[in-house]
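Just one chain is shown here, as C-alpha coordinates, and it is the form predicted on its own.
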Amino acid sequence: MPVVAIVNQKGGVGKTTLATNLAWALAQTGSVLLFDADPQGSARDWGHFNTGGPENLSVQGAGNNPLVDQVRRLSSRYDWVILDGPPGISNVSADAVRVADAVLIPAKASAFDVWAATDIVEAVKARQTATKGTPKAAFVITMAKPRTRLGRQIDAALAELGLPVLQNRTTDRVAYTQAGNDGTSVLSGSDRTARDEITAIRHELEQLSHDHQ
(Lines of atoms letter the chains of each structure in order from A and count residues from 1; the text may use other names and numbers.)
(Lines give C-alpha, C1' and ligand atoms only; values in the text may rest on other atoms or scores of the structure.)
(Ligands and ions follow the chains in the order given, each with its own letter.)
Protein backbone atom coordinates (compact mmCIF):
# COMPACT_ATOMS: atom_id res chain seq x y z
CA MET A 1 0.00 0.00 0.00
CA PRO A 2 2.61 2.57 -1.02
CA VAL A 3 1.88 6.24 -0.42
CA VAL A 4 3.44 8.41 -3.12
CA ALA A 5 3.67 12.16 -2.49
CA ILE A 6 4.10 14.41 -5.51
CA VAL A 7 5.45 17.69 -4.20
CA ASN A 8 7.38 20.79 -5.19
CA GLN A 9 7.27 24.21 -3.61
CA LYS A 10 7.17 25.83 -7.06
CA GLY A 11 3.85 25.94 -8.88
CA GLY A 12 3.38 25.41 -12.58
CA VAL A 13 5.61 22.33 -12.84
CA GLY A 14 2.90 19.86 -13.84
CA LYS A 15 2.44 18.39 -10.39
CA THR A 16 -1.29 17.71 -10.63
CA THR A 17 -0.99 16.56 -14.25
CA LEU A 18 1.56 13.98 -13.16
CA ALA A 19 -0.58 12.94 -10.17
CA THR A 20 -3.79 12.42 -12.13
CA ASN A 21 -2.14 10.52 -14.96
CA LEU A 22 -0.13 8.27 -12.66
CA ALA A 23 -3.21 7.56 -10.55
CA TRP A 24 -5.11 6.57 -13.71
CA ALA A 25 -2.21 4.39 -14.87
CA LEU A 26 -1.86 2.57 -11.54
CA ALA A 27 -5.63 2.04 -11.35
CA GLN A 28 -5.40 -0.22 -14.40
CA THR A 29 -4.05 -2.98 -12.18
CA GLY A 30 -5.07 -2.06 -8.62
CA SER A 31 -7.13 0.19 -6.40
CA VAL A 32 -5.90 3.77 -6.16
CA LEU A 33 -6.76 6.79 -4.05
CA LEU A 34 -5.80 10.17 -5.46
CA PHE A 35 -5.64 12.35 -2.35
CA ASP A 36 -5.72 16.09 -3.07
CA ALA A 37 -3.85 18.00 -0.36
CA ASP A 38 -3.52 21.14 -2.49
CA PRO A 39 -5.87 23.95 -1.34
CA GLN A 40 -6.44 24.83 -5.01
CA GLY A 41 -8.26 21.50 -5.33
CA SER A 42 -7.32 20.88 -8.96
CA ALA A 43 -7.07 17.10 -8.61
CA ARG A 44 -10.36 17.01 -6.72
CA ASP A 45 -12.03 19.06 -9.47
CA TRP A 46 -10.53 16.72 -12.07
CA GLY A 47 -12.09 13.82 -10.20
CA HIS A 48 -15.52 15.43 -10.39
CA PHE A 49 -15.25 15.60 -14.18
CA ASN A 50 -13.83 12.09 -14.41
CA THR A 51 -16.82 9.95 -15.36
CA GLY A 52 -15.18 7.41 -17.67
CA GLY A 53 -12.06 6.47 -15.75
CA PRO A 54 -11.08 3.23 -14.02
CA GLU A 55 -13.71 2.05 -11.55
CA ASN A 56 -11.13 1.45 -8.84
CA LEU A 57 -9.79 5.02 -8.91
CA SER A 58 -11.10 7.23 -6.10
CA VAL A 59 -10.42 10.95 -5.64
CA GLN A 60 -10.71 12.69 -2.29
CA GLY A 61 -9.85 16.11 -0.93
CA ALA A 62 -8.20 16.72 2.43
CA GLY A 63 -10.45 17.16 5.43
CA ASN A 64 -9.90 19.01 8.68
CA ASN A 65 -7.95 16.28 10.47
CA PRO A 66 -4.14 16.16 10.32
CA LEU A 67 -2.92 15.00 6.92
CA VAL A 68 -0.77 12.18 8.31
CA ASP A 69 -3.72 10.74 10.23
CA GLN A 70 -6.04 10.94 7.23
CA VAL A 71 -3.64 9.27 4.83
CA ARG A 72 -2.59 6.52 7.22
CA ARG A 73 -6.21 5.70 7.97
CA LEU A 74 -7.14 5.53 4.29
CA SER A 75 -4.05 3.82 2.91
CA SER A 76 -4.99 0.35 4.16
CA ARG A 77 -8.01 0.39 1.82
CA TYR A 78 -6.03 0.87 -1.39
CA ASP A 79 -3.13 -0.64 -3.29
CA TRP A 80 -1.75 2.85 -3.94
CA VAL A 81 -2.26 6.35 -2.56
CA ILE A 82 -1.13 9.21 -4.79
CA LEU A 83 -0.90 12.40 -2.74
CA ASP A 84 -1.02 15.65 -4.72
CA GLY A 85 0.77 18.05 -2.39
CA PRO A 86 0.44 21.82 -2.19
CA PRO A 87 2.94 24.25 -3.68
CA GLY A 88 5.26 25.98 -1.24
CA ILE A 89 6.93 24.78 1.92
CA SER A 90 4.29 24.41 4.61
CA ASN A 91 3.20 22.06 7.38
CA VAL A 92 1.07 20.24 4.81
CA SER A 93 3.97 19.64 2.43
CA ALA A 94 6.15 18.55 5.34
CA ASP A 95 3.43 16.11 6.42
CA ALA A 96 3.19 14.83 2.84
CA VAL A 97 6.88 13.94 2.93
CA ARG A 98 6.49 12.45 6.40
CA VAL A 99 3.66 10.08 5.47
CA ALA A 100 5.07 9.04 2.10
CA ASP A 101 6.86 5.84 1.16
CA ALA A 102 8.06 7.53 -2.03
CA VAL A 103 8.32 11.15 -3.12
CA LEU A 104 8.33 12.40 -6.70
CA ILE A 105 9.49 15.97 -7.28
CA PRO A 106 8.34 17.25 -10.68
CA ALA A 107 10.57 19.91 -12.20
CA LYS A 108 10.57 21.63 -15.55
CA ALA A 109 13.81 21.88 -17.49
CA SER A 110 14.58 25.30 -16.07
CA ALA A 111 17.25 26.59 -13.70
CA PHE A 112 14.50 28.29 -11.72
CA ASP A 113 12.92 24.92 -11.02
CA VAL A 114 16.24 23.53 -9.86
CA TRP A 115 16.77 26.40 -7.45
CA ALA A 116 13.18 26.25 -6.24
CA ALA A 117 13.49 22.56 -5.38
CA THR A 118 16.25 23.06 -2.81
CA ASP A 119 14.00 23.37 0.24
CA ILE A 120 11.86 20.34 -0.56
CA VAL A 121 15.01 18.30 -1.26
CA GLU A 122 16.38 19.26 2.15
CA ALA A 123 13.07 18.26 3.77
CA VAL A 124 13.20 14.88 2.06
CA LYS A 125 16.82 14.30 3.04
CA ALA A 126 16.11 15.24 6.66
CA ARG A 127 13.28 12.74 6.75
CA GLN A 128 15.46 10.05 5.17
CA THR A 129 18.13 10.64 7.80
CA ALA A 130 15.60 10.32 10.61
CA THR A 131 14.10 7.09 9.22
CA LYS A 132 17.18 5.43 7.72
CA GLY A 133 16.14 5.96 4.12
CA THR A 134 12.37 6.53 3.95
CA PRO A 135 10.89 7.92 1.77
CA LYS A 136 12.58 6.97 -1.45
CA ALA A 137 12.65 10.06 -3.66
CA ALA A 138 13.41 11.13 -7.20
CA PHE A 139 12.96 14.04 -9.56
CA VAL A 140 10.71 13.77 -12.61
CA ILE A 141 11.37 16.13 -15.50
CA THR A 142 8.06 17.48 -16.79
CA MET A 143 7.03 19.41 -19.90
CA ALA A 144 10.46 18.84 -21.42
CA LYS A 145 11.42 20.01 -24.87
CA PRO A 146 12.69 16.90 -26.68
CA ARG A 147 16.24 16.72 -28.00
CA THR A 148 17.47 19.98 -26.51
CA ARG A 149 20.79 20.80 -24.91
CA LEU A 150 18.94 22.53 -22.07
CA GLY A 151 17.37 19.25 -20.99
CA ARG A 152 20.77 17.61 -20.61
CA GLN A 153 22.06 20.59 -18.61
CA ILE A 154 19.13 20.39 -16.21
CA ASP A 155 19.70 16.68 -15.69
CA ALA A 156 23.21 17.49 -14.48
CA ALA A 157 22.02 20.35 -12.27
CA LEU A 158 19.33 18.24 -10.62
CA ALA A 159 21.79 15.42 -10.01
CA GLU A 160 23.94 17.83 -8.00
CA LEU A 161 21.10 18.14 -5.47
CA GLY A 162 21.76 14.56 -4.43
CA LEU A 163 18.54 12.83 -5.46
CA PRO A 164 18.15 10.58 -8.50
CA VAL A 165 16.31 11.69 -11.62
CA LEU A 166 13.90 9.27 -13.27
CA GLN A 167 15.05 8.25 -16.72
CA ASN A 168 11.62 8.90 -18.17
CA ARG A 169 9.82 12.23 -18.33
CA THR A 170 6.84 14.03 -19.76
CA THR A 171 7.22 16.33 -22.74
CA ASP A 172 5.39 19.51 -23.61
CA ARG A 173 2.33 18.10 -25.37
CA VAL A 174 -1.21 19.40 -25.84
CA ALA A 175 -2.56 15.96 -24.90
CA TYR A 176 -1.80 16.57 -21.22
CA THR A 177 -3.72 19.85 -21.09
CA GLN A 178 -6.63 18.39 -23.02
CA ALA A 179 -6.86 15.35 -20.76
CA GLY A 180 -6.86 17.57 -17.68
CA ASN A 181 -9.63 19.75 -19.12
CA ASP A 182 -11.69 16.65 -19.95
CA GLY A 183 -11.20 14.94 -16.60
CA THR A 184 -9.43 12.04 -18.28
CA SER A 185 -5.87 10.82 -18.81
CA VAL A 186 -3.54 10.74 -21.77
CA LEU A 187 -3.81 6.96 -21.40
CA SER A 188 -7.29 7.14 -22.85
CA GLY A 189 -6.28 9.53 -25.63
CA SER A 190 -4.78 9.18 -29.08
CA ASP A 191 -1.33 10.64 -28.37
CA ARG A 192 0.84 7.54 -28.25
CA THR A 193 3.94 9.42 -27.13
CA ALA A 194 2.14 10.83 -24.09
CA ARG A 195 0.73 7.40 -23.25
CA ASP A 196 4.18 5.85 -23.46
CA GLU A 197 5.66 8.58 -21.24
CA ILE A 198 3.20 8.00 -18.41
CA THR A 199 3.45 4.22 -18.70
CA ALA A 200 7.24 4.41 -18.48
CA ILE A 201 7.13 6.71 -15.43
CA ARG A 202 4.63 4.35 -13.82
CA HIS A 203 7.06 1.44 -14.25
CA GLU A 204 9.88 3.45 -12.68
CA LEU A 205 7.62 4.45 -9.79
CA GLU A 206 6.68 0.82 -9.21
CA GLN A 207 10.37 -0.07 -9.08
CA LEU A 208 11.13 2.82 -6.73
CA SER A 209 8.33 1.72 -4.39
CA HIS A 210 9.38 -1.92 -4.65
CA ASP A 211 12.91 -0.96 -3.60
CA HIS A 212 11.40 0.60 -0.47
CA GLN A 213 9.69 -2.61 0.63
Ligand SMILES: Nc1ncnc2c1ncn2[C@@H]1O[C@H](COP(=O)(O)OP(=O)(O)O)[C@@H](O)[C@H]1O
Given for the second form:
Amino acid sequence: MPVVAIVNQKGGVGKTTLATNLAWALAQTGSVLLFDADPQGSARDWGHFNTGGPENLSVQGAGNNPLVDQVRRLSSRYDWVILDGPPGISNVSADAVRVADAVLIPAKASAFDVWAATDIVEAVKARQTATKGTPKAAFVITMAKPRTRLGRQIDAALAELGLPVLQNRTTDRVAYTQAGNDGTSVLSGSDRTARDEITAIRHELEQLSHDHQ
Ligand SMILES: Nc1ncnc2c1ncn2[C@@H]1O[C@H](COP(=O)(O)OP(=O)(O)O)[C@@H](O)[C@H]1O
Ligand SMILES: [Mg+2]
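Having seen the form predicted on its own, I'd like the form predicted together with the named molecule now, please.
Now the complete complex, all chains and molecules, led by this one.
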Protein backbone atom coordinates (compact mmCIF):
# COMPACT_ATOMS: atom_id res chain seq x y z
CA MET A 1 0.00 0.00 0.00
CA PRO A 2 2.64 2.61 0.65
CA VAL A 3 3.25 4.89 -2.31
CA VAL A 4 6.91 5.76 -2.71
CA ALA A 5 7.80 8.65 -5.01
CA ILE A 6 11.33 8.83 -6.35
CA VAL A 7 11.75 12.42 -7.40
CA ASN A 8 14.35 15.02 -8.23
CA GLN A 9 13.91 17.72 -10.84
CA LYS A 10 17.40 17.03 -12.11
CA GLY A 11 17.71 14.35 -14.80
CA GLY A 12 20.42 11.71 -14.72
CA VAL A 13 20.61 11.43 -10.93
CA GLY A 14 19.48 7.80 -10.84
CA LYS A 15 15.71 8.04 -10.28
CA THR A 16 14.75 5.39 -12.81
CA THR A 17 17.61 3.10 -11.78
CA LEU A 18 16.57 3.27 -8.16
CA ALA A 19 12.86 2.90 -9.01
CA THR A 20 13.34 -0.21 -11.16
CA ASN A 21 15.70 -1.91 -8.72
CA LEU A 22 13.62 -1.15 -5.64
CA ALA A 23 10.45 -2.26 -7.40
CA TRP A 24 12.16 -5.53 -8.31
CA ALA A 25 13.45 -5.94 -4.74
CA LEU A 26 10.07 -5.34 -3.13
CA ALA A 27 8.38 -7.68 -5.61
CA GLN A 28 10.29 -10.60 -4.06
CA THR A 29 7.90 -10.46 -1.10
CA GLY A 30 4.83 -8.55 -2.25
CA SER A 31 2.93 -7.13 -5.19
CA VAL A 32 4.44 -4.01 -6.69
CA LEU A 33 3.33 -1.47 -9.25
CA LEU A 34 6.11 0.54 -10.85
CA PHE A 35 4.27 3.63 -12.05
CA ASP A 36 6.12 5.68 -14.62
CA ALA A 37 5.25 9.35 -14.18
CA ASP A 38 8.02 10.44 -16.54
CA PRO A 39 6.71 11.35 -20.02
CA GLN A 40 9.98 9.94 -21.41
CA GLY A 41 8.78 6.56 -20.24
CA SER A 42 12.13 5.03 -19.28
CA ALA A 43 10.70 2.80 -16.58
CA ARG A 44 7.92 1.69 -18.91
CA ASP A 45 10.45 0.85 -21.63
CA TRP A 46 12.47 -1.08 -19.07
CA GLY A 47 9.28 -2.96 -18.18
CA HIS A 48 8.76 -3.94 -21.82
CA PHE A 49 12.23 -5.43 -21.96
CA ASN A 50 11.91 -7.36 -18.80
CA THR A 51 10.30 -10.69 -19.32
CA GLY A 52 12.07 -12.77 -16.68
CA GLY A 53 11.30 -10.41 -13.80
CA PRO A 54 9.35 -11.15 -10.63
CA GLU A 55 5.76 -12.21 -11.29
CA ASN A 56 4.54 -9.75 -8.72
CA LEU A 57 5.91 -6.73 -10.55
CA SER A 58 3.69 -4.67 -12.86
CA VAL A 59 4.82 -1.63 -14.79
CA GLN A 60 2.47 1.06 -16.00
CA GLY A 61 2.78 4.46 -17.62
CA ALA A 62 0.72 7.48 -16.62
CA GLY A 63 -2.53 7.90 -18.52
CA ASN A 64 -4.33 11.17 -19.12
CA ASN A 65 -6.15 11.36 -15.80
CA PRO A 66 -4.68 13.38 -12.96
CA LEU A 67 -1.77 11.54 -11.38
CA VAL A 68 -3.11 11.72 -7.83
CA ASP A 69 -6.42 10.07 -8.84
CA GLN A 70 -4.70 7.35 -10.84
CA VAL A 71 -2.24 6.46 -8.10
CA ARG A 72 -4.80 6.57 -5.28
CA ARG A 73 -7.08 4.27 -7.22
CA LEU A 74 -4.30 1.79 -7.98
CA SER A 75 -2.55 1.80 -4.62
CA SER A 76 -5.17 -0.33 -2.85
CA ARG A 77 -4.45 -3.18 -5.27
CA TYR A 78 -0.73 -3.44 -4.55
CA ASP A 79 1.49 -3.86 -1.52
CA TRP A 80 3.73 -1.11 -2.90
CA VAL A 81 3.52 1.54 -5.58
CA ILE A 82 6.86 2.93 -6.73
CA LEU A 83 6.51 6.13 -8.67
CA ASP A 84 9.33 7.06 -11.01
CA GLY A 85 9.25 10.84 -11.18
CA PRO A 86 9.83 13.12 -14.15
CA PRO A 87 12.68 15.57 -14.57
CA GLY A 88 11.85 19.24 -14.11
CA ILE A 89 9.65 20.85 -11.53
CA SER A 90 6.13 20.42 -12.80
CA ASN A 91 2.66 19.62 -11.62
CA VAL A 92 3.60 16.00 -12.02
CA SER A 93 6.39 16.16 -9.46
CA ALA A 94 4.20 18.23 -7.11
CA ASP A 95 1.45 15.60 -7.48
CA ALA A 96 3.96 12.81 -6.87
CA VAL A 97 4.91 14.43 -3.56
CA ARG A 98 1.25 14.93 -2.69
CA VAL A 99 0.22 11.32 -3.27
CA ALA A 100 3.31 9.76 -1.64
CA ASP A 101 3.66 8.19 1.78
CA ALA A 102 7.42 8.26 1.36
CA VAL A 103 9.68 10.27 -0.92
CA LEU A 104 13.20 9.34 -1.90
CA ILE A 105 15.32 12.04 -3.50
CA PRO A 106 18.31 10.56 -5.32
CA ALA A 107 21.32 12.86 -5.24
CA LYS A 108 24.41 12.19 -7.25
CA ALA A 109 27.72 12.96 -5.68
CA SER A 110 28.13 16.51 -6.92
CA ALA A 111 27.31 19.80 -5.26
CA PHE A 112 25.43 20.94 -8.39
CA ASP A 113 23.08 18.03 -8.02
CA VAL A 114 22.50 18.82 -4.39
CA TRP A 115 21.66 22.45 -5.15
CA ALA A 116 19.37 21.36 -7.97
CA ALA A 117 17.25 19.48 -5.44
CA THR A 118 16.32 22.62 -3.49
CA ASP A 119 12.91 23.10 -5.12
CA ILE A 120 11.76 19.55 -4.56
CA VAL A 121 12.97 19.71 -0.96
CA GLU A 122 10.88 22.85 -0.45
CA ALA A 123 7.85 21.12 -1.98
CA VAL A 124 8.31 18.14 0.34
CA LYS A 125 8.70 20.30 3.43
CA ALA A 126 5.64 22.39 2.56
CA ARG A 127 3.61 19.22 2.22
CA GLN A 128 4.95 17.83 5.50
CA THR A 129 3.95 21.04 7.27
CA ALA A 130 0.45 20.94 5.79
CA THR A 131 -0.10 17.30 6.77
CA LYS A 132 1.83 17.10 10.05
CA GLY A 133 4.60 14.96 8.64
CA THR A 134 3.54 13.07 5.49
CA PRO A 135 5.36 12.14 3.32
CA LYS A 136 8.38 10.81 5.10
CA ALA A 137 11.34 11.85 3.00
CA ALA A 138 15.03 11.18 2.66
CA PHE A 139 17.89 11.66 0.25
CA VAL A 140 19.60 8.65 -1.23
CA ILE A 141 23.11 9.15 -2.50
CA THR A 142 23.61 7.52 -5.89
CA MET A 143 26.70 6.68 -7.94
CA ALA A 144 28.88 7.46 -4.93
CA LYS A 145 32.61 7.23 -5.18
CA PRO A 146 33.51 5.83 -1.78
CA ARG A 147 36.27 7.23 0.39
CA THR A 148 36.66 10.45 -1.55
CA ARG A 149 36.65 14.01 -0.27
CA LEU A 150 33.81 14.53 -2.74
CA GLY A 151 31.68 12.09 -0.76
CA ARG A 152 32.19 13.94 2.50
CA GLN A 153 31.40 17.28 0.87
CA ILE A 154 28.11 15.90 -0.42
CA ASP A 155 27.12 14.64 3.00
CA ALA A 156 27.72 18.12 4.40
CA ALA A 157 25.81 19.84 1.57
CA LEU A 158 22.83 17.51 1.97
CA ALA A 159 22.73 17.99 5.73
CA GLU A 160 22.15 21.71 5.14
CA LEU A 161 18.96 21.03 3.22
CA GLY A 162 17.39 19.63 6.36
CA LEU A 163 16.14 16.20 5.28
CA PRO A 164 17.66 12.92 6.46
CA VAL A 165 20.03 10.98 4.24
CA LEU A 166 19.69 7.20 4.02
CA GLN A 167 22.69 5.41 5.44
CA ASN A 168 22.88 3.13 2.43
CA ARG A 169 23.66 4.38 -1.04
CA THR A 170 24.49 3.13 -4.48
CA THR A 171 28.10 3.36 -5.58
CA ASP A 172 29.18 4.00 -9.14
CA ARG A 173 29.03 0.53 -10.72
CA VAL A 174 28.52 -0.61 -14.27
CA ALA A 175 26.12 -3.31 -13.07
CA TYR A 176 23.41 -0.67 -12.68
CA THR A 177 23.65 0.56 -16.25
CA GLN A 178 23.90 -2.99 -17.55
CA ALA A 179 20.78 -4.06 -15.67
CA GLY A 180 18.92 -1.01 -16.98
CA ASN A 181 19.87 -1.87 -20.56
CA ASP A 182 18.87 -5.49 -20.09
CA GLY A 183 15.52 -4.69 -18.51
CA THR A 184 16.53 -6.47 -15.32
CA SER A 185 17.77 -5.59 -11.86
CA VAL A 186 21.18 -5.81 -10.24
CA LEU A 187 19.42 -8.29 -7.95
CA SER A 188 19.54 -10.87 -10.71
CA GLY A 189 23.09 -9.99 -11.73
CA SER A 190 26.50 -11.10 -10.55
CA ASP A 191 27.69 -7.90 -8.84
CA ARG A 192 27.30 -8.78 -5.21
CA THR A 193 28.06 -5.28 -3.93
CA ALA A 194 25.32 -3.80 -6.09
CA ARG A 195 22.90 -6.47 -4.87
CA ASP A 196 23.77 -5.69 -1.26
CA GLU A 197 23.35 -1.96 -1.84
CA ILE A 198 19.84 -2.32 -3.24
CA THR A 199 18.82 -4.79 -0.55
CA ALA A 200 20.06 -2.43 2.16
CA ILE A 201 18.25 0.57 0.64
CA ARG A 202 15.11 -1.54 0.39
CA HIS A 203 15.25 -2.27 4.14
CA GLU A 204 15.75 1.38 4.96
CA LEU A 205 12.82 2.28 2.72
CA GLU A 206 10.62 -0.25 4.51
CA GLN A 207 11.53 1.31 7.84
CA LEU A 208 10.88 4.81 6.57
CA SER A 209 7.48 3.81 5.17
CA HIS A 210 6.40 1.85 8.22
CA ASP A 211 7.30 4.65 10.59
CA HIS A 212 4.52 6.43 8.85
CA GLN A 213 1.82 3.86 9.61
N1 LIG B 1 24.82 3.51 -9.08
C2 LIG B 1 25.06 3.72 -10.39
N3 LIG B 1 26.28 3.41 -10.92
C4 LIG B 1 26.54 3.64 -12.21
N5 LIG B 1 25.67 4.17 -13.09
C6 LIG B 1 24.43 4.50 -12.63
C7 LIG B 1 24.06 4.29 -11.27
N8 LIG B 1 22.78 4.72 -11.11
C9 LIG B 1 22.36 5.16 -12.32
N10 LIG B 1 23.36 5.04 -13.24
C11 LIG B 1 23.33 5.45 -14.67
O12 LIG B 1 23.19 6.86 -14.73
C13 LIG B 1 22.36 7.23 -15.82
C14 LIG B 1 21.17 8.04 -15.31
O15 LIG B 1 20.39 7.23 -14.46
P16 LIG B 1 18.80 7.26 -14.46
O17 LIG B 1 18.36 6.27 -13.45
O18 LIG B 1 18.27 7.14 -15.84
O19 LIG B 1 18.54 8.75 -13.91
P20 LIG B 1 17.19 9.64 -13.96
O21 LIG B 1 16.02 8.72 -13.98
O22 LIG B 1 17.28 10.46 -12.70
O23 LIG B 1 17.29 10.50 -15.17
C24 LIG B 1 21.94 5.93 -16.49
O25 LIG B 1 22.79 5.69 -17.57
C26 LIG B 1 22.14 4.88 -15.40
O27 LIG B 1 22.44 3.61 -15.94
MG1 LIG C 1 14.37 8.65 -15.32
